[in-house]
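Shown next as structure tokens: one chain only, the form predicted alone.
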Amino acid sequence: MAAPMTLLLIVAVTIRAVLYRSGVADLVSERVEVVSPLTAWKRVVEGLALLDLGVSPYSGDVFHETPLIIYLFHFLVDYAEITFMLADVITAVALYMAVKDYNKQVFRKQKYALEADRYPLDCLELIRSPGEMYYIPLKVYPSCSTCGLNNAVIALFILSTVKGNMLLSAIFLSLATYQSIYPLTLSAAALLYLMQVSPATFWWFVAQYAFMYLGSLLVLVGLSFFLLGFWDYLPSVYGFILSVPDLTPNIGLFWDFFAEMFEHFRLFFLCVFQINVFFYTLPLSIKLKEHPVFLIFMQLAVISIFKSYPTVGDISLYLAFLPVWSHLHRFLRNIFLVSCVLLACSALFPVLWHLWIYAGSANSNFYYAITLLFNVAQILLVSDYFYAFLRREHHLSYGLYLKRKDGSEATLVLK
């Protein structure tokens, strides 16, 4: 590892548990922008409490994260943030280690694509140098939240894949997938990176991948079984992810309107909210089929936006990823505006608590709106990069500089 990685990782540690110390993490682990009531850390202590009282932890409506989290806090919960710090520890080193190895994999094909002049001569000033591709992830975050390990799984399937290996790519995919529901959807992106390096057929490759995935989750789920002896925590985790009857504030989409929605039109608003995580897989699979890494940034992405339960740690995984597309600066149309707002809207989300709550002078509305307008930035920040990236193939293909027919200066359209 880089000597700069390694330290910048220790002063993110030191600086971490500063803060923890200080008392920051008691204010930050009670904001509905950073927990959740699936990773809230109180919760996972009221769990624990119904566990060593001999009562399920899922017989009420307080915990709802997945039994190999209650049994592994059970075991740790006296070094609760060291585990917490040793998880972004390791999502740190694990997003370096892919973004490394991802990087040294352009630039290889980079070369070859130069030496057999791919590339129109006008674009050339395109070509990534060595030292665009230098990446340092750092993420401070004083709260305990089991976001954080769901986060560090994630990386380590990324690595994983990014590596090659399908065998922890497919186990790291299923805990990840048992942890929550959403990033099944990552599984498509693995199988288009997975696929270029294997001389597999493509659907006995799908078979294996499938086979490996299908049975790591059959061990976790069979696993929980054996730790509770019962099958509650299904409906508890998995029925509240999709069914949320839990309508706690968050940065997240659903809370307010199906606070206002009528019980008749619960069912179909919920399917409709919840097969967008779901429905864009397909389309974004086949535009970015040849660009991997890309696809499991979009998708991470609309994970974070769309999900039932969103926290800033679900939206830090995928901005982790933006120094990666550093050489897109240049196509990007709206990152001054989409950054103000973001920034303002991170401000402005304290605020409006406080006036809803606590001053009574404002009401959901007020936060809700704020908060419409957070996701609405996040997905033109998305819709940029990923405009961006498509522009930037294009002139790689076709010249920088387009031309109509007649000669005069084309203006290229996402359509």
Contents of the next structure:
Amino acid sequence: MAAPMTLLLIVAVTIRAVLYRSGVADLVSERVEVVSPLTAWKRVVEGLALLDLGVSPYSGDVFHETPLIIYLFHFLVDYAEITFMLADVITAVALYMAVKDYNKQVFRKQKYALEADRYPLDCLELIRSPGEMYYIPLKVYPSCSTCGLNNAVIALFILSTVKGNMLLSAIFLSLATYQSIYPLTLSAAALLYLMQVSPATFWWFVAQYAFMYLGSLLVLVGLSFFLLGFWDYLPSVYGFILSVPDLTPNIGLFWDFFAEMFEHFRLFFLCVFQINVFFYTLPLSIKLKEHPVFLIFMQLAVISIFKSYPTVGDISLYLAFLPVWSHLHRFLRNIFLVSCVLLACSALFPVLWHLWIYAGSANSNFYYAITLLFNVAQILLVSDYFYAFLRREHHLSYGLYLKRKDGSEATLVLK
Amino acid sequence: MAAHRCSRSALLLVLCSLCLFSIAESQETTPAGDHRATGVDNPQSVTGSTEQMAEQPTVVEEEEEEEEDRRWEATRDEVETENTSAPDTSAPTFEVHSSVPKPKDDFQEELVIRPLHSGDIYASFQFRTLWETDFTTGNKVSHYRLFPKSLGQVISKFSVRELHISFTQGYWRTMQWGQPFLPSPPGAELWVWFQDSVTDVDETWKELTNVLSGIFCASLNFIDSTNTVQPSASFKPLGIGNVTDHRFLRYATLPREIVCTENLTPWKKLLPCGSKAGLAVLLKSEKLFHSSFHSQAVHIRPVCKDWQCKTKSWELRQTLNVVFDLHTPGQGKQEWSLFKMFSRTLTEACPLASSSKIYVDITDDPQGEQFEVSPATHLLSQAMVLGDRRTFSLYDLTQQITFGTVRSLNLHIRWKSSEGYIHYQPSKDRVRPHLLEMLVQLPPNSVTEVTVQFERALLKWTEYTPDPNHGFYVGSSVISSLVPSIVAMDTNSTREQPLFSSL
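Please supply the coordinates for the form predicted together with its partner chain, as a counterpart to the form predicted alone shown previously.
Then the entire complex follows, led off by the chain already shown.
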């Protein structure tokens, strides 16, 4: 499996390098779907220039990256392209190794379950064969944003969690949270998985993990303070993420909503929107406590859809997971609709942007409508996968062809 | 020249040249011997025409640079007796009683570096060999020391009185760079004054061009009657010359001629130290031809040895002018160094050179405000260059102290950043605007552009103005020039005509 992976990596790197050299890179790096005020590369350069001038990069409204990014790119500003390529490669390789490991475990569990005769007899066709269980992540996009680095950190977190390494998992999670607050929701999934792997008493485990996580987070925050010598990165980075002052259009749900609402209700709606991101953790982790990796996938999807400044980079991270659940295809109900809507929206985004900004004949509502549609399609995709997953689990426990008590065919309904 | 003298003076000239030869061959020159020789020459120089005297001032003017240097240096350095033909207040020929035989030839190398207004840098090398000898008579000169043999043979074989050849690549931009020390046209240019003894000038010219094209590895053999002229008024002999009969002048130019390493290498070979020591080590072709302007030339002419012009010396000047354009736009003027320009540093002077100096032109910046030169030097010299009095920082390579402890000299010229002060206060949305202040030194006759990239922010619906289709109005920027406050606060002048006083 390593050979096709390396070949694919080489191809992806080549495509990316070619795209970067061509004029596409300039065009793409300006698009609002690809870069957000949090992750735009131009803003990183601006922040570095401000630092050179002696002005704090956080004194303006342009730079919202964490100090560690400043530190990293202070040395790597000339090699930005290679850094991002490397981050993408790391993401791909980490996801590949994580999924390989996960597949091995699933297969092993499946084997035990088969031997223990726990599956009903007519479910054999649902069993996954090793031949199906290969996975090659595909992520190539020539954007110039630090989203790649965030994705790399999350991928490394997933890898370390799947491998069962508690310390590394805590460290990478704290790094991911330090970059943007939302990966905090992944901690529940990590805890569930690690408890499965190495069972221990629940609270002791939680305490250990929390200790490691908080410790590394403190180290990061302290390091940032020492690097810059002042605390004003906290309101600029985290305050920015949470309070959403910048209403630059993006593919998220926040911008136009907050542009059109009454100031009186701003705080209320802000809280509602932000809680929305974190809220799904609890019910999802209760439902999916046996399947933490799927929980990670769901959480990533929820974060990418509901975060304050999403980009296609975040979406690509959870879409990269889809081939892992390829065996769920037979249970997906809306896949055609979803794919059509997603394709249509991707095509309409630049069109309506041009109509709005350059031609002046549309307005923000047009673009927001497409944004909404895009997000609805994503939600539909995610919930479809959720349904398919649960349905398969149900079938594995209760048999594939369900019969009612009177023998007639029954249908499953997700309640 | 000799043909115009009467036969008696010609005989006397032959006699004195024989004396000179014997002196040179025996290598035991004493000043007394010189005096005898010059004593014989005296009546001839007195009977010389007025034109000869007229030649003197031009010679003097051009030598004045070295002369003034020596005068200046005399107050700081030990006086080194230098064997030049320039008139000197302390004429060495009369006071040196050294036991070492004074050689008849002398080699000096100089480099002038001048930072130009446009950010480019102009480097001008001059390697000058003076040789008190006579090529024109039938005596074959066989012992060559500093003077290159190939050129000596050319002079004697083709009875050349003066030879000026230059190879130039690029175009001298006078508007941006000012005046060059020695103007030269693009391509190859050759003009020669022949001796009066030449009978068939055209034939000699043809042979000369072919020989020169072999010496310099250039295609000067393309010079023929189609591109040769005989100017009647534009050219005068630059060396000592009696009568200017323009029949003996030929001028040709090959504008298509390209200068490359093949031309530079034989040019460097003519130098006494070659390219192994002294200033010539800096002449690396990969850097020299990577320049905006490159011109190398050879000038041969007879000059007077001293003020009385009793003896004639031959002067060979090899000059190389190069303008480097290492200026990257948008970054301001950069830092220059010998290493950056020539990819070499200097480690020693040419041992055969009697003087080896580097001059850095600091006339535009006497206080060291615009740029600083390091390593610093205390030696200064002044000279009249093209009618302009200019001040130079001087580096004497014959002094070991110039090289310092590292035993190598790498001159740095650092431009003090003209945009020294930038004050930028970025805006906070809905709180405060952007403020950008820049202290800029605008070079004369130039256009300065300031560009700012910006991003648009989406407004909330309450922030729209009633007529948003107007767009946004951007305020004007303020340009203020700094004047001393004493001028601005002078209220005496505002007593009468207050309006005009305040304008």
